[in-house]
Structures are given as C-alpha cells and as structure tokens.
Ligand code: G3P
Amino acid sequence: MKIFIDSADLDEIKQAYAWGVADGVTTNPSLLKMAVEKRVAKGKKLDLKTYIMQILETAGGTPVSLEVTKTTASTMITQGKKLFKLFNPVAGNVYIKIPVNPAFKAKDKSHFDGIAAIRELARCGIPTNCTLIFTPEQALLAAKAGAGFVSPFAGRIDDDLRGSANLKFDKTAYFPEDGMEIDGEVLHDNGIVSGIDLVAQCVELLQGYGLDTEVLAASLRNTRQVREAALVGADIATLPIGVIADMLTHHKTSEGMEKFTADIVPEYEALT
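For the sequence just given: structure alone, the form predicted on its own:
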C-alpha cells in the first residue's frame, strides 16, 4: 500500500519524503493558504503559486492532489484544466481533486456535475482524485467516469456512526472494523458498519469489475486503522504526519533498543 502525506506544511512533507516512506501528497486550498500565511507572518517572502510549486518539486514526480473550488461541471472543468496547465509542468505529478457530488442538496441539478467533470478531465488526459466518497456506489460511478483515485473518508464515517448514536468520542479513538453494537444492534449507514468496511467494499467493487481506479483510504486517524486499510486491499492511504510517525512505535521495540545498547560489545564496535 502506498502512503501519501495529508498536509500542506512543506516542512512536514519534506520530512515524510526524507523518511523514505511518502509516495504522494494530498492537500486542500484552505490548508495551503494557512501554510503560506504562517510563513509570511514570520517574514518570509512567499506567494501561494510559488509555495505549491515547492510542494510539487518536493514530491519529486509522485502524485500531488490539487483541489478545485468551483461546484458546477463547467467551472470545475475549466478550473481543473487551468490548475493542470499551470502546475503539472513543474514535476508532471498533478492530480485534480474533484468532489463526487458537488450538490448541497440531493436533488440539486448539479448532482452529477462531479462525475461529468471527472469524465471530461479524463478525456483530456488529466488525472483526477475523486473525493468525499461515502458509499461504494459513489466510488463505482467515479471509477466508471475515469477517476484515477477514489477517496473514501473512513474516519468521517466512523464519526457519523458514533454521532448517530449520540455517543461522545475522541476522533482519534479506534472504531471497530466489524462495527459497533448499541442496544443489541450494529450501527450502520445503509449497510456500511465502519470506515474500514467502506474502504473494503470500495476495493471489492472496483476490483470485481476490473476497474483501474485506485482506492485511496482517507481520513485515517490511528495506526490500527491504517493497518486494517492495508489488509482490506486499499491501494493508498493518506495520513497526517503524526499517524505516519506513530506507525513506527511500539513499547517492546523501545525496550529492546535499551537492552541492545546496554550490552555493547567493544570488540565488535572496534571492527567498524
């Protein structure tokens, strides 16, 4: 499974690539704006365009998702083409992030505008990351339209399920892959019992029909969730740097290192 860093902080992105584990970057306009403003406030001369280019260069040819801000098919297509033309020449690694359904209400006329935008961008050879996936059927439609990635939001499904039961919870807390039972019934959203279940069903559906679209597990909040996303076959997981760092920790590893370093053999060290 590939690991993308979910961040707009260039220092975090550089760190993830320096660790040798990053295969791409996901970000959004709000976080990019905040990251630039933070640096400008410290006296650095910087603009948003230059900052995005620095991220693209740091990613070294691996995918970087740049999100549209428009909400109709025509405007998303226009904006997506402009973003791709402006930034893809930097490192040839831009994916345009398109919402699967940009409508604010289920019956709005723009209901299928995200799918239409993906289809047109794909026709033009522009790769897309279809975001805000909360059902396997949304993933199927996006894949059929030609999305390069579909991004099911695992953590947000877990939040929604706990919220539906009026539970108080910490977003980083583990949510059972097989679902959570309340008063003898398993919480579910139209048959989806957890965020990992959503990822698994997206993987099964797309692989079952031989679609080339990759499943990008998003909104992962802890290392066990990352493990489970990998085990159900997610192609990619996008993670905040803290979760990436936590993947390497275990108390027995630290304990072992203490014992190893306490038992240094001078004769062996002298050989090196």
The other form holds:
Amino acid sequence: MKIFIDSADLDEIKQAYAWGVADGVTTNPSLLKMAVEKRVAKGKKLDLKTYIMQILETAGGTPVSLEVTKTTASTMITQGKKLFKLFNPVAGNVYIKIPVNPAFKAKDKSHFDGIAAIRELARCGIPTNCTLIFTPEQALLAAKAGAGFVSPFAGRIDDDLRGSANLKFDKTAYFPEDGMEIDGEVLHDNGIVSGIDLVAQCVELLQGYGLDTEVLAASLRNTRQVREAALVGADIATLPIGVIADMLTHHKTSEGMEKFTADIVPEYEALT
Ligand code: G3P
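Return the structure block for the form predicted in complex with the named molecule; the form predicted on its own was the one displayed.
Below is the entire complex, every chain and molecule, led by the chain shown above.
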C-alpha cells in the first residue's frame, strides 16, 4: 500500500519525504487554511503560488492532489484545467481533486456536476482524485467517469455512526472494523458498518469489475485503521504526519532499545 501525507504544511511534507515513507500528498481547502494560518501566525509571508510549487517539488514527481473550490461542473472544469496548467509543469504530478457530489442540499441541481467534471478532465488527460466518498456506489460512478483515485473518508463514517447513537467519542479513537453493537443492533449507514468497511467495499467493487481507479483511504486517524486499510487492499492510505509517526512506536520496542543499549560491552563498541 502506498502512503500519502495528508497535509498542506510544507514542513510536514518535507519531513515525511525525508523519512522516505511518502508516495504522494493530498491537500484540501481545510488543510490549506490550517497551513496558511500557521505560517501567518509565525509572522511568515506567504506567496501561495510559490508555496504550492515547493510542495510539488518536494513530492518529486509523486502525486499531489489540489482541490477545486468551485461547485458547478463548468466552473470546476475551468478551475481544474487552470490549476493543472499552472502547477503541473513544476513536476508533472498534479491530480485535481473533485468532490463526488458538490450539491449542498437535496433540491440542488448539481448532484452530477462532480462526475461530469471528472469525465471532462479525464477526456483532457488530467488525472483526478474524487473526494468526499461515503458510499461504494459513489466510488463506482466516479471510477466509471474516469477518476484516477477515489477517496473514501473512513474516519468521518465512524464519526457519523457514533454520532447517530449519540455516543461521546474521541475522533482518533479506534472504531471496530466489524461495526459497533448498540442495544443489540449493529450501527450502520445503509449497510456500511465502519469506515474500514466502506474502504473494503470500494476495493471489492472496483477490483471486482477490473476498474483501474485506485482506492485512496482517507480520513484515517489511528494506526490500527491504517493496518486494516492495508489488509482490506486499499491501494493508498493518506495520513496526517502524527499517524505516520505513531506507526513506528511500540512500548516493547522502546523497552528493548533501553535494555540493548544498557548491555553494550565496550569491546563491541571499540570494533567500529
Ligand atoms: O484526506 C481527507 C482528510 O483530510 C479528512 O480527514 O480527519 O478531517 O476527516 P478528517
């Protein structure tokens, strides 16, 4: 499974690439807002165009998703093409991130505008990452439209399931892959029992039909979720830097290190 860093913070992105574990970057408007505000709070000037170019260079040819902010097919297509033209020449690694359904309300007429935008961008050879996927059927339509990646938001499904049962919870706390039973009933959202179940169903559906769209598990908040995303066959997991760092920690590893270090004999040290 490839690992992307889910961040628009250049320092974090540089760190993940320096560790040698990053295969790509995903950004979104909320992550970009956080990164911009962090820099401004530190009194640093920000030229956003140069800043994004630095992210693209840091990623060194691996995919970087840049999200559109418009919400109709024609405006998303125009913005997507402009973003691609402006930034893809830097390192040839831009994916345009398009919401699967940009409508805010049921009565809005724009439900298929994301799919239409993906189709048109694909026709122009512009790769896309279809975001805000909460059902396997959304993933299927995005894949049929020609999305390069589909991004199921695992953690937000878990939030929604816990919220539907009025549970108080910490967003980073593990939610069981097989679902949570409350009063004898397994919580579900139209048959989806957990965020990882959503990822698994997207993988099964796209692989089952031989679609070459990759499943990019997003909104992962803890290491066990990452492991489960890998085990159900996600092609990619996009992770905040803290989750990447947590993947290497175990108290027995630390304890073992302390003991081995305490046991070093000087004769062995002297050999090197
Ligand atoms: O890549 C999507 C991700 O940034 C959303 O994560 O934790 O805000 O649900 P989260």
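Numbering follows the first chain given and starts at 1. Computed from a predicted model, the values in this text were never measured in an experiment. Here the rigid core means the biggest group of C-alpha atoms that line up within 1.5 Å when the two forms are laid on top of each other.
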Rigid core superposed: residue 43 CA moves 2 Å or more between these two forms
yes
